[in-house]
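Consider the single chain below, provided in structure tokens and representing the form predicted alone.
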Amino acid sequence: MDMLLNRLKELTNNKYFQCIQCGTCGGSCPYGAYTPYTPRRMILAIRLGMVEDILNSNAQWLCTACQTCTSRCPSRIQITDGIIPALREKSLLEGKVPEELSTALINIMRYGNPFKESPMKRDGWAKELDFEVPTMMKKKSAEVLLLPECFGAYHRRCKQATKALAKVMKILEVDFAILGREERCTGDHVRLCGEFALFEDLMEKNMKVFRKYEFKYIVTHDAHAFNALKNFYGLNVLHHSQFLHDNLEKLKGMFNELDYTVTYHDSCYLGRKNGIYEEPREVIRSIPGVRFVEFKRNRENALCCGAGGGGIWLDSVMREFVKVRPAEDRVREAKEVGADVIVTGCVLDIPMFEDALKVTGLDGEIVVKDIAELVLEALEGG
């Protein structure tokens, strides 16, 4: 307990006590229907000494780590960055982990990456491209440090938007290079599923290789991973949307016209964390021919998509709770709003999206596409 109490001291600024009951949070969570315990609740019993009431009913781990609960709070709680990583850390020690993020865990140890594939894989995407993509091994020195992440590097789908942003830079002429078989987990996951020896030392291997390389700044198509490198790592670097948004002059003297009915998902980590919200709606308004139209729910009210915090690893916990997730209920928000595409900012609302589609029966009517494949899309004539 003694433990617990110390890390939210060091996790909240020591204002966790100040929480006023006021229900905000469990108001806003876009589990707080399912949980046992919304944050409020989490904050009341740890007062009363009931950590394990809270440990064992799984509530810790219903948490997509939104932030929409820490966004809202009056008292300025740090409940996502705080609350929950630190009960999350004490189920670790105590060994109540659920299965599948032990696995992803275990394997980001050993591996640098959750898929348990080698290092030697990561630049397999890059291979799969008309151009070669040089390796900072090779190159030593570049403007751009291209960062695809676990997800842009080995997951089929998410591989797609990876090789869209690399011909991008290719069209753009950009001076860049990557990692390759060096790069491994940034761990914005990692610290947020409790796991925070795993997170430093993931941060001080990375940082080791940043440091062996010249580069201007830093791009990356992960959220999670830009809101580590900027906020934890203290890197210059650049959400991709932004990097798009800079080039945006240069891209709309090449844009052929698309006929498509657009809305734009605000990831968490993008919209909330870090307040980018108009660069990427500037990037899909200035392509011809396409309609945007918005969510109902966006910009600092946009719904989340459910991987983030590790949810993408608790599937199995969430279906344990609840009935309807939160991707499937976006999903049938962009069908409301007329969408015929989904626009993303993050590789990881790819596949969660597009297994929502699946699961509400929109799969064929709607279909997803992250920023970087849509203006590849428009720079290469539909």
The other form holds:
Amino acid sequence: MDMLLNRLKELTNNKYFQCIQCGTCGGSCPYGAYTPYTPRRMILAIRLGMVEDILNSNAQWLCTACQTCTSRCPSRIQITDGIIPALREKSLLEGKVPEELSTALINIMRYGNPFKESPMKRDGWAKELDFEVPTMMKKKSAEVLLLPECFGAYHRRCKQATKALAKVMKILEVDFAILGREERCTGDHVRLCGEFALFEDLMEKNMKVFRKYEFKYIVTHDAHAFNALKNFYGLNVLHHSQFLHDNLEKLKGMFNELDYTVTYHDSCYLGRKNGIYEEPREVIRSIPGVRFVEFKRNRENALCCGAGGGGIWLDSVMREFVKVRPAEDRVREAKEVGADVIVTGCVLDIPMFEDALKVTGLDGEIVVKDIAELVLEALEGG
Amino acid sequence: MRIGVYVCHCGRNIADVVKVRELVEFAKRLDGVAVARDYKYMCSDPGQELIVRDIKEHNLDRVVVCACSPKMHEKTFREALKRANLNPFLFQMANIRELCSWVTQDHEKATEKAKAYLKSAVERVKLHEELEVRRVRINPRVLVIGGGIAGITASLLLANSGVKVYLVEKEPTIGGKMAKFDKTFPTLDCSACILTPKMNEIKDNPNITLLTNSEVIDVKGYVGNFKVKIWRKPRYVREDVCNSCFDCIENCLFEKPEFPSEFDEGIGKRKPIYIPFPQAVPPVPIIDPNTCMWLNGKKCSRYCMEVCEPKAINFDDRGEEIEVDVGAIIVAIGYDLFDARKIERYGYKKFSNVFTAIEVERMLNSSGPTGGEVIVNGKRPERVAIVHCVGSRDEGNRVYCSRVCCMYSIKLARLIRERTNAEVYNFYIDVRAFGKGYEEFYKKALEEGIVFIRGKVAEITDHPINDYEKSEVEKGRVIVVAESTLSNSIVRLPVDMVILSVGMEPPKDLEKIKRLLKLSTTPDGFLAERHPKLDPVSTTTEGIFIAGCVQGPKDIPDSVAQAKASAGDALTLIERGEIELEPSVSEVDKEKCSGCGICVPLCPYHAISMVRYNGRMRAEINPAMCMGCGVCASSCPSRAIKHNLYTTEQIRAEIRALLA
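Having seen the form predicted alone, could you give me the form predicted in complex with the partner chain?
Let's see the whole complex now, leading with the same chain.
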């Protein structure tokens, strides 16, 4: 208990004491109506010494770390980065971990990725390209370090987005390289799951690799990797939407017309957490022929895809509480505003929304594309 | 030199730690000391009498008291010297309580330290000179800035006691925010019915010069003698001749009101020539140069001019600068309302169902744009949500509680329920019904069936999550989402109308006023009072007082009480007729001054100016504005500035004795 309280004090800067029990968090939570413990109720239970009740309810796992509660909290309490991981840490220490998540965390610890894939195959995606993507090991220095992160490196669908981004870089004649087999998970989900020791360990190992090579900045299309590298590793990192935006003048001259009605999904760790709203929109809007429509809930009020904070490995826990997953609600919203393409800024969004399209039967009507995929399409001509 | 030294026991405060007898013996041996004594309470009447008697009997010409901080009793002892016909500035205090007895239990060290302070005070006081207290006359007029309920109240109190008042209001009419309200809590008095008689009193009181559509642009001088420049913006209608027939408005080229009315918060419309509301004071129309055809160089037959019998329309009005002299200033510029657009998730200006409270006040007002009808999207609402704490109690916006929103929300709830019979839901964090009759008012609302849900609204959305919500949204409703914290459930309530209870913010003009009057603000952004409890309407600038919400959010009763307090303080100042100027200020030796001007911008009180002296520019300090901080003296490269009570010689003597 003392450890939990110390962790809470540390992660929330003592602010959790200041909760005025207003309930903004609960009303804002995508799972607010289903969870036995909204963040407010968690704080109240902690105050009343009823932590075990929270942990036994499993509510601490019913959080996709979407940051909506935190960004709206009038007392500025770090709920997502503080209260939830602190409770999860206690849960982990007591051995109460959902199995799927536990497997993912063990895999990350052992293999540097959650899929139990060989680290040797981390650059497998690059081998599928018709040009060579240089590794830092060979090149030693490059202007840009492209970081695909675990999903972008191994996941069947997410790899496509990574390849598209690499192709765009090639077209732009960017001097870039990858870490290849030296890369390992950056650990943002690990941190949000309360595995602080593993996160520290990953950070230490990754920093050793980063320090070996010279590069101006990192580019990643994984919003969580972006968040970790920017706010915890303290590195110079660009999200790929920022990178595309920086090269927009050059790109504009090369774009072909596309015939899409596009809506853009604000990823939690681009928007709410890191304030990146306009760059991806400007990139999309500058493609000729594209009709841009907004989701009803957009920018800081966008709905989460459900993958964050380990959510992608917590589906079975979610199922205990929720009938409709947030991603399903989200794709219906896309339909409501008349989009035929959902453009995303985080690789995790792609499998989440593609799954949701199948569940809702909208898979014939709407497709999901990473912003790099859309840009590549415009460059290569529809 | 014959110095008297007095050591105070301060009961046991000093005497328990510092050996006072030893101190007295020490003092007696010092050069120039004629008398040294100790006493239980030097500040008491017998203590003071001791000094007075000694000065006379022993012919003392300097006095040192070793006691507490000079902040406590310097004035007391100076008065004692005065009673003994000795110049009060031939006096020095040594603080042996806060600096010695209160900071250690070590008797030896405390006594040694006290001796050092005593000796340095003795050495210093030898160099003191006689200083003369100067007096200046106080101009008996008062400037009141802001014509809301606070400014009106203060002006009337002053004017009724015979003081000449200049009341400056930037809007074309006085009345402020209160004039916009329909009813007032907790009595449900009609706001206009209690306010407009006061407004008319302002207009009719011969002691009040009312300057509407005007702004203060410059303030010079000091307490008792302020010179104020006021910019009267062009009204294009002459107040002195207009007979308030309003034929001009009737006959404007624009047959129908087309432009958003500022007074009606944009809900109602007005013409380019208009009167903000029927009971406006002065009851004189104004022409808006941005929308008037003629003033925009377009073609217009100027019917307004044609029909005006007293020939009051004046398109050549260029405004004018007015200069007035006053002795005191009351700042009552009120507040701004929080801009609800800043909280995007509440959908203000996005959903036509969402209103701010002040817009609803205008709607409810029978002389307002809807004639008192509550209309949303063309019909009466059947279900209304009131969102408390919009912008208030929120560290991302305003940390403080705005104090009035709970009560006005309950008031609006009751009025809407009464007029439309709608279901009304209040979403609140805490109901703060703190004033006289307020809790009773809240209970009445509960009795009337108004629902209170404890939970801050998370968002207002038109995105349905089920078929029921879908049909409600199709009916034109929006969904209010909140956690009902008392029932541990999430509420998603489809409503026809949402009222955002926006909080109060420091007014935008405050920055300008703050600069002009050299005032400071508290962390919340409102004006700082001199003491939050015991001097609530004075400011750190002498002669300037504050009233109403510019000092912090408050309701009408509190604003009125504070306005009367500030008028009382201003009156106290004026009634004195003259003020004494502290002689402990700095002076420039113009012969030594090189005219470099370094001191001018450094002075925090703007008391230094450059003047011509024997053909050269030299610094000069206005003794009435100088607060004696000494910044100029320490910065002067020519050592031409001397602080009368902190001369270099005095400070050196003090330090030398301390280090000896």
